[in-house]
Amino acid sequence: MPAESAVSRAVEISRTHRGRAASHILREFVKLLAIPNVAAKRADLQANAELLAATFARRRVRTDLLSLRTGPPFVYGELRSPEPRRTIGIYAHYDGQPVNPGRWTFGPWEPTLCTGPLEAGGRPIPLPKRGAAIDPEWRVYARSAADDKAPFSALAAAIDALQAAGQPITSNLKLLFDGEEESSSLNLPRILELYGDSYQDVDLWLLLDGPVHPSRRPQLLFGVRGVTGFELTVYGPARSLHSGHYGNWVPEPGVALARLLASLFDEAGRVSVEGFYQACVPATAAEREALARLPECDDELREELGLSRAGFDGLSRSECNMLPSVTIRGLRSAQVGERARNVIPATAEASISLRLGRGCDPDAMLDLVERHIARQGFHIVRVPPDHDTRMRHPWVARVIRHRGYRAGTTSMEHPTVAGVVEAVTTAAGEPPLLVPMSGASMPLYLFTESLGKPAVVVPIANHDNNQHAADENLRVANLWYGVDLYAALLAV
């Protein structure tokens, strides 16, 4: 059977299957979402890994849990084809970002099906019974609904569909599910070092993560930014003080921190750290052409997000995503609202994240930022300062670095990409947008550098999914797209 016919047939099978099994797919998805998955709770991550291993074992995938002394287990999976054309590696992650339950409309791990986006008047409804009609515009609200548990349910459903129909899966599959991607995948290099031989036959890695384009068009991502960061503490008095007795006289650490953070950016929003952008390898001519072909939707995004302005130097959002950036993830200086007190606090703190463009070394980028902090008049320490240190320096800042990793890219012209483009086109009904680099971060570089294999990110989530934030959600239509897409990829 010609490859094109096999792919089209796989998508037809997928659509027929999910038409019959839609409520079952949603219920299996909700079951996975109901397990908390924040890194601090090792037992919860273990439960996620065990459920995923069992889920795919039921699909005749040989599974195993790969564990180190630290960190949650990685889920290994292998499904062999009787007549494989290639071996595809599939990477996804089951951990999620921390939550503040008070900011959620529903509990973060109480998956809730709604008639649409909450901000558009969506209301909660029960999960549909077998055979009931399902509106593709419904949304499932829960932590990791979009980032990154949807691919597991979509992949399981795609395998179900093909196996039930007797449609051959044309590639051997090697699965690798990560439980600490949101905390920089610290153990992934060691896992690949120990178990890399199991993945040596992989011809192409597919990273299942991220959203489709804001225009709702499908996209393929050929690169992702690296990431690193640091925790910053600015010190004031040795203890918190009554603001009436000491205001005006004692320097306030909150003010010093605000000025320091403001110094990181100019008025246009560019990072002011000397040498920050020079560390980044510029886009190639082919990448610039690909960026120019992307649909213009920045104005629509600004309207959606309530922004009167965005970007700098006339760069589009996609062009900004090629560059390194600084994000202030959080600030703390005493309390606010009902918990505020009339004190000058002893410290002010910030959590800072750096996204890294291609060519940026994590440690070198942090060196640049630290030199900038020192130029603002701060003495940098790694441990809380003692009395003598406080007395010798007007301002002291403690910097605790995060471990990070580099950006990773795959050539958009790699020969293995053609089949992926075909699968997306068939599943979506239109060719995908080819994006040189996503603004997000994931350890793609380990596959392209450590294993020496091409790697492409294949997103399925809706762009307005609130990932990493409260009320994270997945549009049901995007889950269905994932089932169809993965079925096509398994038959290409």
Given for the second form:
2 protein chains.
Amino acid sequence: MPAESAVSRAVEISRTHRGRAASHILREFVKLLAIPNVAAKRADLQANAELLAATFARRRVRTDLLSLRTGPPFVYGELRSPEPRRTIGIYAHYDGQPVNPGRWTFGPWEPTLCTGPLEAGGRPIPLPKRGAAIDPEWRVYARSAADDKAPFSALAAAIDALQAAGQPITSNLKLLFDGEEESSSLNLPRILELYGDSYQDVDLWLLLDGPVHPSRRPQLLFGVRGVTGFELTVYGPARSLHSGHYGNWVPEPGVALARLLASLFDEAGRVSVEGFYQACVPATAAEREALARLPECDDELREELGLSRAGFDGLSRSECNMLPSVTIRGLRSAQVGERARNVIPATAEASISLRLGRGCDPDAMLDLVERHIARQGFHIVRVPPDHDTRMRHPWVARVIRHRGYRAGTTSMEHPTVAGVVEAVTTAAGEPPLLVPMSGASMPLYLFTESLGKPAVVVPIANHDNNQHAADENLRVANLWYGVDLYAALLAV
Amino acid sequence: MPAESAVSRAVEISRTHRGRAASHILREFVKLLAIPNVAAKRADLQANAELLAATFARRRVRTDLLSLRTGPPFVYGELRSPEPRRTIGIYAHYDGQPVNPGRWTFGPWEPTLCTGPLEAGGRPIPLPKRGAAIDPEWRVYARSAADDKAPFSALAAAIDALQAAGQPITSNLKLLFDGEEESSSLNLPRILELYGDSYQDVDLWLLLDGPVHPSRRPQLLFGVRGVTGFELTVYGPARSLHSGHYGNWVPEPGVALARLLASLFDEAGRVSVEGFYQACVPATAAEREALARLPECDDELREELGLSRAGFDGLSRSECNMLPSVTIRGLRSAQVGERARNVIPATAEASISLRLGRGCDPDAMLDLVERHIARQGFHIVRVPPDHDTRMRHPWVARVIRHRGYRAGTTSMEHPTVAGVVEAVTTAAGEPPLLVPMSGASMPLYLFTESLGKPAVVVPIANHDNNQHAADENLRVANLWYGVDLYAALLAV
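Show the other one: the form predicted together with another copy of the chain, since we just had the form predicted on its own.
Next comes the full complex, this chain leading.
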């Protein structure tokens, strides 16, 4: 393990550098944020990948774009240390969740610096000139400001800082930037298979993603939930009908969908699907201890989110994150509000997301849910039902399964972990919270299972970043934390 | 009552006229259909009203546009008979339901003639030249082709036919064309109040609207259900959240909405709201007899609509139409399908329509529903809840009531009814079905209660016209039936 002084020095160097280059770092960040990055537009993703490759090539990183038949390219990068103590693999993603532009205060790809959170009266301001003072409470609004472009700009700045100061980078670095993390990283397994040799020397993977703890304390995550889901369509009459001529007589898809969705949960909010929680491997004693050490801020969070209660069975948010979950992430049937018409709609749809605890197989979990749907009296189809199917079954539900992946965890006792804790402690000025499992999903299992290496998630974003929603934002202080932390990690 | 021969002669004259002028009638119809007519665009509605006034002014009808501070104008019309036997009031509406253009095969206001129903392989064809053969099974596709612009073109053609042949029109006519029927005819009560004197001599109101019986037999409707409804929003967290970080812990608005909507109905499909059916005056003996005489075509309808079952308690569709109903006419929460994101949405919304049986007061019915919502544990608000409201109540529902109106009925034994039955029988070649109550809504109660006059709904459209939905259409044979029927009515 490194001399403490090298890590401290690296953080000092980072602070000096970002004090001087703050406006430049922000400008480089904003340039990256300005490129749209949703899965539907492949050319945009390509542009992101090219900008990232160029960004790191300027820092003497050997870069490449790795492409498969489908999907956006992966950015590969390699930076050799003259006297490497280890090889660190760095994974981050440059794609973002889809946007509903009407809900954004500014365009999702028109990065906007604000004097604070919009909901607290933050106002847009121009990017500061070189040398101008920058308030760390300012925020940058844009899709992927937090999830997950901040790590790229912070990492580039950290490398700049160390290289300019002649401070040695003590590990070989292997970069792997994904362009479809928000689409379940469909091609990542194949890339790790095809290019596995290039990453074979990695001793420790760092997944740069996610927010710090809601208490604003630094954290490290040793596991993430898996994810899957499905699109659900329930069928009413073959065509939408006048609600006057047919209302009462024609079975309504909205009612059937409501009944089915309500049946997925009990009154307390527990998932009612048989076998759902049993599929999950319970927390170990060490994990339970770690959970108990986490600061309790659920009440503050409830207050912030305007919720009079949350959770079930007295479980904390961190404990809930160890369990699989079901979320109704979207509903649609005909129209509501001004555009609503007096019809009995022909279909009602829901988009359902599942998060998976350790040990839950994505397909097996969807099997359980489908069994539940069938038990509620629905005949399950994969394509819209034909006339015969309609006439044979009182209710028909189309289930289109999402692809997904399972949870992944790394032992908190792994020997490579100490250096990471050291780096965070030095950069943040306090030791990180050690979280056994994050509720969010990343394809961490590929690193721990397919490559057989430890993998730790190292988050830097503010917790209130509106991740996946409109008005996503990064607090400038969190970008600075990222620069300091990565500099420390590179000097460990 | 009139000599039978005059009515028969009028129908003969109509047939000869439309045989000769078919292409002209279609062109005039298409011209009217080409003007958009949704409530959101006031100028479009004005253009419809002006074209209608000009259309009837050309037939020597004294026309006027009656406007109030809000809403589109009413078209007033007056045609005096030299020797009037009675005064007939004619009500129809020129506005249409909102459209979702993406779901239409052709533009909703690009009227398109097709060789048959699209679902049966109908193909678009140009409008026929003068004198070319016209297949009565052709259909005209456009918003309001059936609901409710067909009566205007048919009435104009019927007046043309009689005037050209010198056949006397035996009633004074008073026209009243509404431009906001699909928005609950908000201004009609006030118009009838302000201009009541102009309509005081009306002996019988004919409401030209709606489809013939699904068996294709002619029908007359002696009542219509009332209508109201509400927009419902259920609140989850104050902002939409990452479903990974918060899934399990944060109560989901989609689940709460599903539970609430499911609670509105029992397993059989009956409305579970306490007092809902009791608010309704049951059918009289005469109405029950009339219901029993209606042909049973529910099984054919189920087949056509792809429904393995329909109705509840063994009630026929016509019997269901005598009762109040609840329809989930729309659902929305975040996004589904390709645009779905992994979020816990902040809200889930439903648009709910109520149809009202005789005796149901719209506001009293909404009171019952709100009481039900409150009993499910929801605190009801009219504006989005503030922080304190959120923190005080486990669930908050915003209810925005629609304006509405009550049901209306006319006695089937009223002396003015015989002439109408006579006219239909002559035009259609068979006596009409006498339906005590249509499931659809029209502001009929204003004529029967406010003006104290009998009012009968005289439908001409095909039942499979996709009313209120995409690809609305009128079968040409039904337009011809309208011309013949109105000619007969004018000669009674």
